[in-house]
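The chain below stands alone and is given in structure tokens; this is the form predicted on its own.
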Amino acid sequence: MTGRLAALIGSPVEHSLSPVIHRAAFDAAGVDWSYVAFDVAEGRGADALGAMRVLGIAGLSVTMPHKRDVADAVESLEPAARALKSVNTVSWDGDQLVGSSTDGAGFIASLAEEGIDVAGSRVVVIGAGGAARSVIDALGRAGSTDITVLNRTRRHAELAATLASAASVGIPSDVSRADIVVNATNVGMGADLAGATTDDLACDPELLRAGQVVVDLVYHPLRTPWLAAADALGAHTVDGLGMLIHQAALQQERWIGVRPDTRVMRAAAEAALADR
């Protein structure tokens, strides 16, 4: 296996953590690939689709705005794709390009990580937006048997909560009786430890409790105002850098059918966040 592409595209893409971690694991997997990323304007996914077919382009990974025009224009989904009308990764099958979403068995993967088994839990779900869609429906398929949905806009935790037999909308009370908590929002991101207001804090740490999981999406800052408050009421807390990088992987078991080193995924993005 000489000499292959694979590419993110999006639009911004100049901040994105995916050409770090994916050179990364292919040098320690010693294939000769390489990736890059390419700022395409909103609109031009399909367009997008047909250069990766004249172009040769092995594997393409998809974020925003795009997500939904390449589900779109693919030849088929597989299924957790075709229940979010969202893809994030391609891949070839012989001649027809398939669409992935690996984000929810990314979510799943870095829980598994940590020990964690969603089975029979009682999940908490914070927004419901495309990443909580994808936790949502990851959660219902890796057998969470009461998935809550809560959002500011009730019609929104409705339609995301379609997505799980399991999954209903909730009220913040029922925080307190779950076992995992998920910040699916954008709610922290950039925060300083010092100077965090409850703007930066994803529900009322007072609605946390020991013993629970609490996981944050949100991996800039890795340590969140909120998941600080989680630490000192004795919660195991989970960052939102696993998922980035076991979705990358997942990406890049469907592209050289191998499952990278995820420790040299991670140390190359802490590297790279550090420098920021």
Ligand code: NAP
The other form holds:
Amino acid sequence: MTGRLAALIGSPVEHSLSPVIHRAAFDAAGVDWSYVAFDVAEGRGADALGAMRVLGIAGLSVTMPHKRDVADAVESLEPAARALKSVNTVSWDGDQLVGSSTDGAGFIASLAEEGIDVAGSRVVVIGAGGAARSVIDALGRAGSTDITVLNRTRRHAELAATLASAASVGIPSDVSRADIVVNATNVGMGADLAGATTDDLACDPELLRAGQVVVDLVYHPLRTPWLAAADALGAHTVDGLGMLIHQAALQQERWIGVRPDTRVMRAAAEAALADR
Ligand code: NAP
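May I ask for the structure of the form predicted together with this ligand now, the form predicted on its own having been displayed?
Up next: the whole complex, starting with the chain shown before.
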């Protein structure tokens, strides 16, 4: 092939929006880059890095189940990736492979795009899995002064709260006094707005209030029942596509050295979601 190649490794990868988003940005920038998705079996993430070296692949996106293995296999880690022991991006520094975790910075960038500055803010994060951990780490780095973690499994919340000195485990009523509330659980994924039940809601909407920033990291559907309820209360709602787009934009910055057009990336992702 001519040009340069970037790739996604994960399993499964067939429903990933990453190829659509990255290709749209490459096309808009007029660069000769291609992007492909490889389904790589669990435990073979380090082998995929070997392939990257042999084939001269210029950049890698990494998704589950390889984020931890790749963090162990690269030559160096950026600070967020080191703290999280998780890599979603591999890029080259000379002949060395560098691992980054751009999810958290992508989350902060998606809020900045909406005019929201997290510095000095009180934030409740619902969830304690990979997405929540990235968000908590990034909120700490960006200067949030009060980060409350709520999660179904308390032990996971306790572990996630160790990622930022401003973070602690809270109780549901903490939601009401937060400036920003984030759903970082799977709750609401695939939910049907018309037939939604309380099982589709990340927290009781009665805890939310007008003027709050309410963010749902779930992006399928784009408008979750929880986000719709927050909207109806007069909250400033932010959907999960912003984080997805901005973490991908930060990947391309590391690979190509220029910031891609995030509006083009979002339009491509919305079109792909509308087809599902
Ligand atoms: P994960 O590591 O599997 O974590 C899942 C989290 O959701 C855990 O905290 C889990 O609680 C909680 N959870 C799952 N089912 C639940 C239920 N029925 N009731 C209450 N809590 C429940 O997954 P992840 O990678 O963090 O992803 C979480 C969500 O974020 C997914 O919807 C994913 O699509 C989304 N996401 C979005 C972006 C983006 O760019 N917008 C990026 C990454 C992920 P326990 O600890 O109790 O199991």
